[in-house]
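One chain follows as structure tokens, the form predicted alone.
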Amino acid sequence: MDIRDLTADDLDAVLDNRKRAFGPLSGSDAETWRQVVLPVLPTGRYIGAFDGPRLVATARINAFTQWWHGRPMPMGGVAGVTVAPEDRGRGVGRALMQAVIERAADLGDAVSALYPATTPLYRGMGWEHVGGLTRVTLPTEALRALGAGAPGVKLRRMGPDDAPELIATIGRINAATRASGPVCYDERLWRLWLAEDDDFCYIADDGFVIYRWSGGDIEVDSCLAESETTARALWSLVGSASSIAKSVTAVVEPDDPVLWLVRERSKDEIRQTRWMFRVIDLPAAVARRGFPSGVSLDTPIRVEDPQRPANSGSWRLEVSSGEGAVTPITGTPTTGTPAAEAGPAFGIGGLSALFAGVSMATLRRTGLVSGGTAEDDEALDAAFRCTAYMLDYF
């Protein structure tokens, strides 16, 4: 089996594999898909596994920006993973994901995330469940009423030329809210999405909303605002359809302000789509992550990463003044050193889960960490604990 970059000549075979994996695409969706992937081909972010001339598996590594405690870093968003039905069970998926890890590292992606169709394959390659995409259903009339508290907020329609301003707005909000997990597309993709005829896109000085009709109701892709007044203005704009649409289904943060702004909230109708996360380059990921400014940490940790040995070994983990770093510990005995002195030991999945805010208590109760002390656990929790979420499905 040969794994190589895909070319434009491979796209018909890619679409055939995709149809067999996920079901058929409509003609318009297939055309949009081609618009998305064609510019990706020269970048090395779309790879395929071949058995002779026959394409048997594919994976795309999207170039995203992801925020962790308000700081951005390059993230490889894995999507379009397919294995031809007749080739499943032959280890093709594992070989392909090993190539994805190596390619993501070569491309400079510090971390990676994906929405799994199956957990065992990705968990076996170092990804772990850490967060969710949350959808809430709200009464449209309750949103319309929020406009009374939003005087003077100026909203205007967005189009493709507003992509740079939208990207800057997302960055400011994620930094100000110390967000962990949300991603942002590059300008090319935002221009493509903002050109969609059926989407309604509005932007303010410190927020934006993107929504559409879905049957007789409203579907909100995202609504972000840095201030209360802008949040009220954006949500009330969506709610202005209350004479026709009775409900709004929206992708929101787990603790989204709208859940506190609506007057009546006796019960929540919430659904989650879970996503998985992996550290690709441990030193780069820690250096680019944000941390609470009041937390200090200096502890040894041990990491085992069979798929990327550069992450394996003993490390000194330091956090201070909102910054983090890991440096290799050399000369540490591999045997005979008490576990408490050697520090907590993680497989790469457990370390990735800690990075994304999963508590040490949870990691211990699931066998994803061993060794270390209770004091190590408290310090690591203080440094890494967060609620990881995404607002985009890919």
Ligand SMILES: CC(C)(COP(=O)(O)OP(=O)(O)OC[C@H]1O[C@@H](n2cnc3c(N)ncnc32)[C@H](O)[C@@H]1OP(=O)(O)O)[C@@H](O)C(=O)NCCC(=O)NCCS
Contents of the next structure:
Amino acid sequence: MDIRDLTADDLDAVLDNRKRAFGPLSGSDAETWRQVVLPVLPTGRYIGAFDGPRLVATARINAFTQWWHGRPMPMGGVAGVTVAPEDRGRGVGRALMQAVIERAADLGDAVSALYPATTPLYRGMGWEHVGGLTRVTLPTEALRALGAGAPGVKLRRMGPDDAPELIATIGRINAATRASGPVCYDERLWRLWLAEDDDFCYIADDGFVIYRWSGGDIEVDSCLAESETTARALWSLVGSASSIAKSVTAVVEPDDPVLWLVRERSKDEIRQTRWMFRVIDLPAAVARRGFPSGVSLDTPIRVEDPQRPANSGSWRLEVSSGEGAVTPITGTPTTGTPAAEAGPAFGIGGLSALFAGVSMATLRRTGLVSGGTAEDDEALDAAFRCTAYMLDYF
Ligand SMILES: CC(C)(COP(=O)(O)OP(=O)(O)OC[C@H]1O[C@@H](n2cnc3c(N)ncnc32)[C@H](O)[C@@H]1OP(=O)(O)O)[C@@H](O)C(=O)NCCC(=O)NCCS
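Complement to the form predicted alone: the form predicted in complex with the ligand:
Below is the whole assembly, all chains and molecules, this chain first.
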């Protein structure tokens, strides 16, 4: 089997594989799909596995930005993973994901995330469950009522040319809120999404909302604001549909301010779609991540990464003044070192889960870490613990 970059000549076969994997696409959806993927082909971010001339499998590595404790870094968002039905169950998926890991490293994506349709394939290759995309359903009238607290906030309709301003706004908010997990598309993709006829897109000085009709109700893709007044203005704009739409289903942060702004709250009606995460290049990922400024840490850790041996070994992990670093521990005989002194030992899945904020208590009780001490656990939690989320599905 030969794994190589896909070209425009392969797109009919890719679409056929896609149909067999995810179901048919309407004519206009297939056209949008071509618009989205064509410019990706020369960037090395769409690979295919071939048996002779026949396309067997595909995977795309989207170029996203992802924030970790408020700091942006390039992230490879894996999507479009397909194996032809007649080739499934024979290790093609694994071989493809191995190629994805190597390619993401070559492209400089130190971290990667994906929404799994099935877990074992990705878990076996080092991705681990870390975060969710949360949808909450709220009564439209409760949102309309929020407008009373937001007089005079100016909202403007957005179109494709507002993409740069939108991207800058998202970056400012994610930095200010010390966000962990959310992603942002590049300008080209935002221009496409902001041209969608049936979406209503508004921007303010420090926030924006994107929503649409869904049946007789409203669906909110994102509603993000840095200040309370803008949050009130944006949510009440959505809520102004209350005479027609009785409920609003919105993608929100797990601790989204709207859940505190509404007057009544007792049972949250939420649904989560889970995503998985993998560290591709450990030193680069830690160097690019943000950390709480008050936390200091200096501890050895051990990492085992069968798919990317460059991540394997003993490392010194240091965090101080909001910055992190890992450096290889060399020249130390590891045999005979007591497990506690050698520090906690992670597989790459466990290490990825730690990086993305899963607690050491959870990692211990799922066998994703061994060795080290309770003090190590507390220090690692203080540095990495967060509730990772995304607001975008891909
Ligand atoms: C999911 C898919 C990519 C797997 O490809 P594949 O070549 O069959 O996978 P592999 O043979 O390399 O299997 C790798 C591991 O995944 C597991 N796996 C594969 N398909 C699975 C499924 N449908 N459900 C649960 N586990 C599955 C295998 O059992 C194996 O794990 P194991 O070694 O622990 O037994 C393929 O079935 C497919 O294209 N499905 C339709 C589209 C899809 O779901 N894509 C994924 C979107 S995120």
